[in-house]
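Below sits a lone chain in structure tokens, taken as the form predicted on its own.
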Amino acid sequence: MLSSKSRLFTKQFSSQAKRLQSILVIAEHDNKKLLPITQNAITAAKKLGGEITVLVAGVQCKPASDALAKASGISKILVAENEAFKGFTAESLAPLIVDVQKKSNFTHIVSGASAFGKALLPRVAAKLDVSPVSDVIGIESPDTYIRSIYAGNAIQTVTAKDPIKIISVRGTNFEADNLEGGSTTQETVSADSSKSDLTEFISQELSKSDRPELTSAKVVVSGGRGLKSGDNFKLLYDLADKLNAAVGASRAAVDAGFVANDLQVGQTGKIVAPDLYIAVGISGAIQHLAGMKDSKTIVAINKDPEAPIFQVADYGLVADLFKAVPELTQKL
């Protein structure tokens, strides 16, 4: 049994631990605004302990790091501004978190667990020679984090050795830091090696649409095989423009053509955890369950009760959606 001062000194040794963490967090923005999954990253940021300082870089993205500086329990805001960045390609960004990291010597570089982050963050842990711990729903400690694995079917505890941590955190396990209370001080900082003669960023073409992102919405409504054809889902943009909703898809109906691949709901596309999600005409394969589990309430619509997706969901209807959806579209 520890005594009381083994206790005190364990805690007082526990707190200045905590305080010798320095965490970088990479922000994730488009120069306008910031993206969502920055804010859920910097409250992963704020479990670790220890002093936050968030890289913002970019071509012109001042806007994006003025809306950090607002942010509480931040020590301060890295702004690196060069055409390079144009794209936001891993390639010439890696360099530039690898010079930033040597000059400072932080503890953690965290991402959030997206597109971006997932083609960033391993690049840059292989030039620092460390292991990333990927997909992170929750920390224990500043070492040691929890992670979904086999497609959400397992969680794992992983402690990380390395003496830099690299993590990429699932935004939807934790909540949006509300980037209010702060007044952070920016400085800028050198991106001269940041150019690759390995990569060019030519051009992106971004579907546009009146709908809610679909990562951010609170209500999503999602489409599988069931939907029997692209045009088909018009019963489901019906629907989602009764209740402002983001619409997905069922790697199954992307894989058929019925939809772009960026609707993508699943381990292979995107997380959600919308407060409502509406699955239609989707069975429930493992794929799909892993990235919409977590969803505060799950509606089910689908014509076979032996469904998997009857399983995780709060409310399911046996039905044909063919005449199901257009009479809920109706009422509501």
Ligand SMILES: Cc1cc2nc3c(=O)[nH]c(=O)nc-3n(C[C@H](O)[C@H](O)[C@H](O)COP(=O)(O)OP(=O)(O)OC[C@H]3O[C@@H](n4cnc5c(N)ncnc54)[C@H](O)[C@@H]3O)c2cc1C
Given for the second form:
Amino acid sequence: MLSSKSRLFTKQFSSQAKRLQSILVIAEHDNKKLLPITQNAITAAKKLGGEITVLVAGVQCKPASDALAKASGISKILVAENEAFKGFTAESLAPLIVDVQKKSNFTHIVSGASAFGKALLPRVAAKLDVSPVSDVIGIESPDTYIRSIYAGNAIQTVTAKDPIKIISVRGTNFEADNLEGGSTTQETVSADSSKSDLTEFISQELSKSDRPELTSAKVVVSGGRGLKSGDNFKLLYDLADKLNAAVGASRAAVDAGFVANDLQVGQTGKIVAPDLYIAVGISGAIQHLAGMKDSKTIVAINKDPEAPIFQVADYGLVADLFKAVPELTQKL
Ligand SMILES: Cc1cc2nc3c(=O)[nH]c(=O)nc-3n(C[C@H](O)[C@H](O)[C@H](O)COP(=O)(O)OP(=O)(O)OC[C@H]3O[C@@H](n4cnc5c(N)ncnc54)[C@H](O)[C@@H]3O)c2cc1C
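Return the form predicted together with the ligand of this protein as a structure block, the form predicted on its own having already been given.
Then the entire complex follows, led off by the chain already shown.
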């Protein structure tokens, strides 16, 4: 039991400790705009407390850095431009981040736990000789973080003792910062050392869709092996159109070739937490649940009343999807 004096000291110490934090957030963007995960990472950085700097590195990336200029609670935006950042490879960005870190001595480096962050942060951590903490879902204090393990079946609390904490945060667990209410200066940083002989970016092909992006959509309609073919996914696209929803899939549906693998939701796919998740013909294997069980409302349509998906569903419909889905779409 702490005495009131030591409680006061602890309180003062923790608020002082928070003030002493200096956090570098690595922005994820496509040069023209910020990707939503950056807003989640900024919220996580604010929970750490302390001064926040955001690094925007790219090629002609001013529109992306401008999107941060009115954010509140950010001390500085660092902008680094170099042709080497084409394709945002970890090999070209890591030396820049190490340089920036050496000059400014941040206590924390934070990014989203996206494919970008997952490729970049371990490389930066290795160069700085510290252990990164990945996939953080909650922040207890500047050095203690909550993360999920075993496909979301256990929650771990970790205290990082390294002098520099490098963490990636799961976007769905931190509200998006609204990037409003302030004004922040932008500063150009040199990116001369950022060349890599290890990799060369050649090109990328992005799938185009008029539907909302899967990880940030408010409504997601997902299909599983129960759909039986790629053509039958049309039933889900029709339903998604009525709800302005993104379409997702189980791994079984992806492996069977019904849809492309960028639609996969789950442990080895995307993590989503929309307001409404409709699982159609999906059994509810733990690896699928790992990617969607934080959704606010879960609806399951499955003909098997014993399907595990019903254990996490708020609303369950035991029915043949080939009858239920067209009926639902028509009623909507
Ligand atoms: C290391 C590892 C990682 C994995 N990662 C992922 C991941 O990221 N995402 C993921 O989804 N899975 C993942 N899996 C696979 C996972 O274990 C399951 O195999 C997969 O999720 C099953 O997909 P499904 O529910 O579509 O298929 P099934 O389990 O075959 O379920 C199909 C469901 O459709 C129902 N159904 C069939 N016909 C109809 C009908 N006419 N009307 C209504 N319902 C119908 C059935 O009752 C059944 O419940 C992973 C597995 C491993 C080992």
